[in-house]
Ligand code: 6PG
Amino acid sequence: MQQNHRWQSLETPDQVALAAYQHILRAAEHAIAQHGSFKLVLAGGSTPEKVYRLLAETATDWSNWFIYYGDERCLPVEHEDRNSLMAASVFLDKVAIPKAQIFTIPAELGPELAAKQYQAVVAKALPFDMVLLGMGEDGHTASLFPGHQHNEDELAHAVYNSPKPPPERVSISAKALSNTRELIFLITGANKQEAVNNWRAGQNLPVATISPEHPVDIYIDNAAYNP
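Assuming the form predicted alone, can you produce the structure of this chain alone?
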């Protein structure tokens, strides 16, 4: 649904992170004013990490924020490659979001059991207020990879044979990620340019399966963007 996409090209990854950070704070203020809570889905990766570091320095009322994860690697809880460990260390451990409102994916249990447990969490959460997503060089997003088949009606998937290590993961489904009031893609780096071009040309990439009713905001740096 390209007509539903707002491409916002910025000079550097830091500018991308700042724009996304400002957007998140606006969304949080609006959601809390409208219905008393802000349900945010986090992404992994270096650009989201920049956003989280900015959020960690923000003085705001965190009591009505609820945190979820788009995907997780099936690794021990304290493994350095866990998305949850990165988000906790740079953001969540530094702010006053109640621990009971942070919903990590229990990926240490293995893909099947973790996906089943997180399906129940997602079902209770929907619709999200905001989803943050990145994009890989192959057009994957969260842990939805090209060529992988999943039950489209599931809210979370067990993922096997990931082309990037580790091979086992858990991902919220495209259907559930699309069930959000706002959605932001964060894309930086020249290595993403080919996938961006293919996406814009209408190729059937995982990023193209994310199709919320509301417009999608894509914050992208100049290195990745080649209109």
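Next up, the form predicted together with this ligand. The previous block was the form predicted alone.
Only one chain is given; partner chains and other molecules are left out.
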């Protein structure tokens, strides 16, 4: 199991969200003080929603925040299953981050064109200051799924035949997701327990391919964490 992983288990999903939220604010303060901006990659799925709602209630200077997405589903922009729609509705539409500093993946263009366009966005952004990631029941993260092959030199991948609907997606690559000063996994729910145990046992799951030089913080609730 990777040595630089800090497992932080908490009682409930609300406590996981609060701890991760506080960590994000500390990271933002540090990054802005250090180099004048905070480049944050948002996680998709449902787990991060509680964190985004806490961020939306925060009184802070948003002018130096830059937002990216770890992955996106190839659906119309307004589709309810878009990761960007959830993040916008509970967080980004409620805070004063300049719209020009929010880099949505144009996944409605289809996997190939969207990945090509987002590759350029990621290349300009790296290194990130903080990456947020979830984990699926099969150990996937972002839209990096078990058994899928990608060109590891890419910064963004076109994804087909995703086992988690929809089948077509775009994902920032493991290489690019790992190019970050800080990285947080948010994992809650008993349905994640098996994948967590397989990860900790050393299985080469997609979550295990995320390997920043810096420590990784895994905020996990007791339902998902049963060492």
